[in-house]
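Next up: a single chain in structure tokens, the form predicted on its own.
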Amino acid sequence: MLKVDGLVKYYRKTLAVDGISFTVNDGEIVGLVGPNGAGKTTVLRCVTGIVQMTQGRIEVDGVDLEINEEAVKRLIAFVPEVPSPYEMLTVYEHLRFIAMAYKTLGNFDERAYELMQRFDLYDRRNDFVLSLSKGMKQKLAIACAFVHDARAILLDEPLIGIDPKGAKELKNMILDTKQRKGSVLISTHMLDTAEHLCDRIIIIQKGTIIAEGTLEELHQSAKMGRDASLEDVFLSLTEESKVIEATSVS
């Protein structure tokens, strides 16, 4: 479903993405995971095409980003680390408006009140987004990015901010796409969340994958037992990593 090959990324002289290659198939949810400023976000906005790559091919259903641009964002919905909703429509304006942009109005009132009352928006369906606060609105980009039938849903940090309810509902959602044989790519740094919730983990750190695999690969990567969390292994991987680097430097 999702492909994205040598993917390059600069900004100015500063490379963020050094040739990343990796695949989100159908009916799979693979987490990227990696310290802060390994570029998992730039990833994500390259192949939601927020952000031009400078280099390498991104597709998504078979469809080439930089050839048909707008079909491909047809074909994915994303939610942001920090979301800009349009804080002068209200909350059910909103949904409709995303709907509207996708062209998804036929079952449009009944979706919307399935996911206004699973992310607890109902009664505030009539209020100004501006009123929300950030944990609402983060729900409210959530439920927007489910409104329309998207074949791929990426997710930046979709955790942070929104209360356990909000947190096991799109989990829940996420599972849904996953039997739908949709495709799902997390960026996150709850390990946690991502060791129970993911069938694969890409692992990047200062732009490259370090590691890639399934729990059971990745424990075998690090060389430690099943019993080993994510954590134990993320932090083994990229510690082993900075040491290869700082080798080869030397």
Contents of the next structure:
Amino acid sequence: MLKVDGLVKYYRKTLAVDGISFTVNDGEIVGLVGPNGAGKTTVLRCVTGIVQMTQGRIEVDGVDLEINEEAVKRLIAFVPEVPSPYEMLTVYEHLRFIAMAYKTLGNFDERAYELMQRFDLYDRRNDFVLSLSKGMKQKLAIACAFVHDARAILLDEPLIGIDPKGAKELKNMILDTKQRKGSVLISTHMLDTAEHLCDRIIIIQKGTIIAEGTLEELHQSAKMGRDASLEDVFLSLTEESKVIEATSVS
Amino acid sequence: MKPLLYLEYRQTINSIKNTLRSPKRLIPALFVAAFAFAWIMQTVLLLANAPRPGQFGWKTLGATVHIESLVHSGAFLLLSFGTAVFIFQAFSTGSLIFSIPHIDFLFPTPISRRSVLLMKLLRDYVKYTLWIAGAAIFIGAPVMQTLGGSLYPYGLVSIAALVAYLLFVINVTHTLNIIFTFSFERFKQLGIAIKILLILAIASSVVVGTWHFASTGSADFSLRDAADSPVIKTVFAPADWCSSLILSPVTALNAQKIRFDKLLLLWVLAFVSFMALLSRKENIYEPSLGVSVKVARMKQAMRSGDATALRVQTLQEKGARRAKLLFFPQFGQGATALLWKNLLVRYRMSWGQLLLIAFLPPALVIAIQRLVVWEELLQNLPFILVYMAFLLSITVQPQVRAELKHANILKAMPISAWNVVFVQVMSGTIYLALGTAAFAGSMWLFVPATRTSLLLACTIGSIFLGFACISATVIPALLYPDTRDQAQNVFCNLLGVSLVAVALVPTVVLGVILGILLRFSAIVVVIPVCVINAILGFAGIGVSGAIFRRFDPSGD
Ligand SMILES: Nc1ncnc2c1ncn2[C@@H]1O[C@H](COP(=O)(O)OP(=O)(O)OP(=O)(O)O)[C@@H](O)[C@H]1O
Ligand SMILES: [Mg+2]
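Having seen the form predicted on its own, please provide the structure of the form predicted together with the partner chain.
Full assembly next; the chain just shown is listed first.
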């Protein structure tokens, strides 16, 4: 279970996240959507300890990030936005390095074999990452996230640039994680995927949550019909909050 | 720690393998290695045959002591100014730079931040030590040789001192950067105080030096006084110790005592600052994010060898969003519009260089006015201008290759291939003409002796020569357009230089025969020179046009 409570993040003086609280339960897939610059990546970076949150509390399976960062990181897997892996490692070595970093070398070889098979990387296992295409690098980054059995998986725009088979495999992996009672948090712009894959959706804008819930609940808060797509809901809600802001300013 | 060691080890092994496997990378690497080896061998041989100090020794001890103190002052000022700049930067931009893969894949792992930092620092330390040692061998050894001394063993003291000082400065910079990223508000006063202290120290020495220079006119004593001003000496005391230790081999030569106590002190400082840095509890990853991305982009632009990309990157850095000052009225249609675009881009990308072209010549003329006999220089005027044409035309090639990155756009335009190439050559020639005219104009203005028809003739002639040369450099640019390929770069440069050299031949031959042997007047000589260069230039454009017509823009 991933719990974020009152998260505030300033980069020096710019406010990127302004008091966000949410929970991703065990066996739940939550989508984090929002316009560019809304603070999605920042939320994920705070959870993974890449940046230091200014205020708030982050817990994974009851372990506090502030108190035991390394333990929390061991429970998490993270797929960064447009990842650039180590070019001078081979695909196999890259996976191995990640496994070493998470201290899960135990059944590494079978695991790596399976992941490389799934993401069509097996034939390229001894090639330098340097020689991989953009989509293959993305697949490698995804494979790296599944090298250890993470309790919470965070994915930042994971579907950009990968082919349909890769996307299907990724979705399967995410559903597997759900089966294993892991928590999944996906930041994405691909609203139709979010709609189909996620149990719950959080819409953020300018660092605050403007709507949260299942698709149905979102329909209600946007006062829209059942057949409205997430895209319609998203556009309506983000526009609406802009209007509110404009009127409150004037 | 273990995964980090694995990472370093595998990456090193793999890059060696990668270099060995591809001839494209291997050949330049071998060249560099051979060069370095030759240099070191030479140094070693020099050292082996070095005459003992007693044999030649110093000519006069007094003079060398003076030079020694001068070098000491210079080194001290350099170190202090450099340190000040470093520390100043630490307040605004991140100083710890990680690679993007580190950010993406290492930062989220449970490896402790301290291990990551430790590994990074050790790596950096080794790198800097190698740089310093290399510089000491490459520069120090020949210098010591000419002084009749030897770099060994006291050169090691210099290296140790410089390394310690550099580590100290780097550690302090990182520590300050970390503290001020997170506790910006809390330590505001402290930050301001540090900045004021630095500015005060630097300013005091600059003022003292300038004042001394203004009143005495002696550059070397002013330098020494600037370095001796008490404020800078106190604030940058470690830099002072370091700069005196750098000269250890000379100190030993002068039979003076080397201050090992200062060396020890420097290492203590380096160690203490290292421990202070390692003990920081803040998230060191965060301040490195922004700057690392920037550096990675810069490196990318640099590696691709694309001058334009690099310039664009620096413009972005400065936050140049609007074109404001860099405005240029539009003119023309079709090929002429392309010319306008080329001139505009060149102007925006390199207006610093253009300013240099405009102001450097007069500055040079004024500066050397006292040193040279103008009558002699006047005779060499043709050669100077030929040389300028050569230099300026060489700089056009990268621009053309950058332009070819957009070859698919150019080819899609309803402009003939011949015309496209012509425009490329012309925009280069226009800038070359401006540069040459600036030089000739400032000669005319500041040196009355040069106001002759020779100057006029040479200026016109060299512009035409430049046209021919530029046209020649465009051919290899079209043949080898890929700037990311080192082999292509080498061939392109070589071929460019040789073609330009060929293009120079008719001008030189005509100039020598008509001007020097037959003693025609300059104006008479320049007419055939212009004609032949125009023919050459257009011939080159013809060839390039044919190549460009068959040019395949899908190269990348
Ligand atoms: N390292 C940083 N330093 C300073 N400001 C930053 C940094 N990273 C992000 N920001 C700012 O924080 C805000 C949120 O950025 P963030 O990257 O989290 O948005 P995002 O929702 O991921 O956007 P996108 O959809 O474009 O990926 C933006 O205003 C951005 O400019
Ligand atoms: Mg993002």
